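Heads up, the chain below is alone and in the form predicted alone; it's given as structure tokens.
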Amino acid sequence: MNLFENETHQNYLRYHIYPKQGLLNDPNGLCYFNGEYHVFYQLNEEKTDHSVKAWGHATSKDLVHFERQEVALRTGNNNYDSGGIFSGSAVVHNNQLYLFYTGVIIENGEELEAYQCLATSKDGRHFEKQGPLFENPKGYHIFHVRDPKVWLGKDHKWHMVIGAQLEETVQGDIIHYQSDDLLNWDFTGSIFEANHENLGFMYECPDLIPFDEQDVLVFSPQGIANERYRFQNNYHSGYFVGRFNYETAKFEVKSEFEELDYGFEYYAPQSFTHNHEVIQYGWMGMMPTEKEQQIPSIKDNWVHNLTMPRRLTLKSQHLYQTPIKALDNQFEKQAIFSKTQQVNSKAIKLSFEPHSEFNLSMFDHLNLSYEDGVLTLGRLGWTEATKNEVRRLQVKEINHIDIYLDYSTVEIFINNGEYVMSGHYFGQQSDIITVAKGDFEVAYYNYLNS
């Protein structure tokens, strides 16, 4: 089944993963196994809310053309995941796929317990649950311990980080386990030193990414106060650069916490490494429930999508994010313009080099401008309460911008991936792109399968 078999509505997407029906959220279990890429994701199969979660599943030979597979993991009639299959990760070992996830018990709306669980597969299509791996450590909230990420360390041991909340202080934390065989795990404690800066009441979806000389710790803290140019959303995702010490099992922080995406809804990213490239997906959909339940695609019984797959590179202490080449090669140049351009698709790419202040209007629903060192992304919201929403980013200089528009999704890469802004947009759009301010040329490309 091709992922894009039934796109007839204006909000359906062409090069993003979205659910055939129901609600999609966090990317899970990203890996390359048996000659294909596997992208799992949180999925409410029937409803467009967060009531029950399973693991949806899509596969691809090239990260461009996807097929939806049968749901990989569903809740069971047991005492460890009857309330939901929450987020996690995957590794390949001895020709077998290991899926690590958080199973939860929820009864009558009350969040009771969470367990770190394992499921295995020999073919990437059929999955066998192995149950919980260990009891959660004392001192942490019994439900707010979730989202295991597993990797093979430089010490040739398996390592797992899990998002958590300290019970006594109600602060976020990330805890660590290690194993020789992926089945028996030893708890080592928090990966942070005692003087770690408090970034909120819960840390979700941790991801330890080893690079050559440094490591990057990605996670999604909840509870950071909003600022004018940072942390402008409901919850946020970002990273520390530093070094994971395999002897002490501590992450030695060497940088300030920096956001990954300065747009509207980005959250819960996860990465995997294949052919020496680090590739990351994120969820485009973190927002308050009232706003979420008014998204126009809900009338077609689906909501939210993943980002494009992004290639991560670390330069000094900053992560650069760029679309993978295989996907970027799917765009064909149509025209070059400097004032106004009528486009014949809603799945397009725009590229330009402004070098000074500018204002670009897209479809009468999106606006990107740069003035006095501030890049502003504005959108016409889909409700009366969300009209004319903006996100702002301080940037000293802008020399290149790539904009990817996909019917109801936008991703903007600034200075060849130095910064990214993304988000949803909906409504009856025009088909006009206008340079309202600035003296530069814009290259316009169509997506080949649009």
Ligand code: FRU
Given for the second form:
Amino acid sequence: MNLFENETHQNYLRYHIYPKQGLLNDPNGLCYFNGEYHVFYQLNEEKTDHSVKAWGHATSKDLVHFERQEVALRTGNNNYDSGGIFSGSAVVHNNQLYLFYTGVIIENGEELEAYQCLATSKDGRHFEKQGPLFENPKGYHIFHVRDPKVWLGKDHKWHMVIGAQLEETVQGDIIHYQSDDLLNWDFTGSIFEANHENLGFMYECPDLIPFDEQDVLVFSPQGIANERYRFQNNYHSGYFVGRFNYETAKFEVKSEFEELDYGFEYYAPQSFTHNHEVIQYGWMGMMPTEKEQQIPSIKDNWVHNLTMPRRLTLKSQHLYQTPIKALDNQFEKQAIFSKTQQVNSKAIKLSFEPHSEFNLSMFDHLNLSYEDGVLTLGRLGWTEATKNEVRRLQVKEINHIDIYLDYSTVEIFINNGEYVMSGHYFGQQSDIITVAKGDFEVAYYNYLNS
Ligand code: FRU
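Having seen the form predicted alone, could you give me the form predicted in complex with beta-D-fructofuranose?
Let's see the whole complex now, leading with the same chain.
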């Protein structure tokens, strides 16, 4: 069964969240409330561009089957969110849902103001805007202050991190507020120590994830220079491992900044914790706009999707990402092959243990190869300019690979989630999977009832 039952357009994805119409970007407001999961997301309802954003909304009992709900938050005729409802997060408190988002004022394309706002809901269906929570701090760009992420700290207080840009140095930053009641917030400043590493001009979508012994600070910095094996896209999402000190409200960085995904389209992830599991969704999309506007699904009047829900675990300072069990259980084994296999669905999974160099061709369109310690994902792009694009990952040893293909989207999990590569692909040339190099068996699964 499709993720959204009864949506059967031939090109719609089967197990990813996509917009039925318009453009989807960041996951927002992820939470579990009143016996169901809520996934909100940035949505341009009318058009497949970034002109105006609302919060789309879908609910689920199991993160496998979803129902579309009415758009939760739309721009208002007011002086704080008339230009867009930008990204944010949700928490549950006293049987109410608290949604924190950035309201923006944009006039004639000019980005004028940004406000951190609250909306509440008693039933998870009707949302009441409560307006801006505070004035943004001095010293930061008036528009580039956004994406509030709220969590309940180990000190039992509420904490909020917000992505920002320092006015004077034009550097990215993450600022912090704290509160006892979710309504009154005190500014504590930047969460970084004074000598922190500069990762670009704007840090979007911060997310502080508390694990048992350590904390992980995920964010999406803009302005890191491209490298051959890392930071290959226009913008990047990754994390520091460290410790958030609840007394000083500073994040002590104890690792390098590491990317979360090495594929073509991945950005602005957000997590939530339920039943002691940390689950993260990311946006499978990427600026710049010119390239995005060529994406073939635009002719069907929709573009982009979220990743599958990925469970995060922290092992030796590294985040592992794996599709949640409930979703993985929906795949049914069809065959095992070692040379070539014709598949009869476009929603499939492939698993194998290569142990040495290999080359796998999917649909004569996507290619995954491993040689000299470099894993390369190639795709035939959808325009002349994007033809034969590749993304590369340096990895010493590969012992396991799971590839999830869903019509026009692919997620590849390397070494049981040690690394991930995600991206769109359009225009399969065949329905054949070929092991062009390597001596191993591939297990092929179909997504159930797809
Ligand atoms: C990240 C982002 C956020 C912003 C939202 C607007 O993709 O730019 O910083 O809130 O998208 O849609």
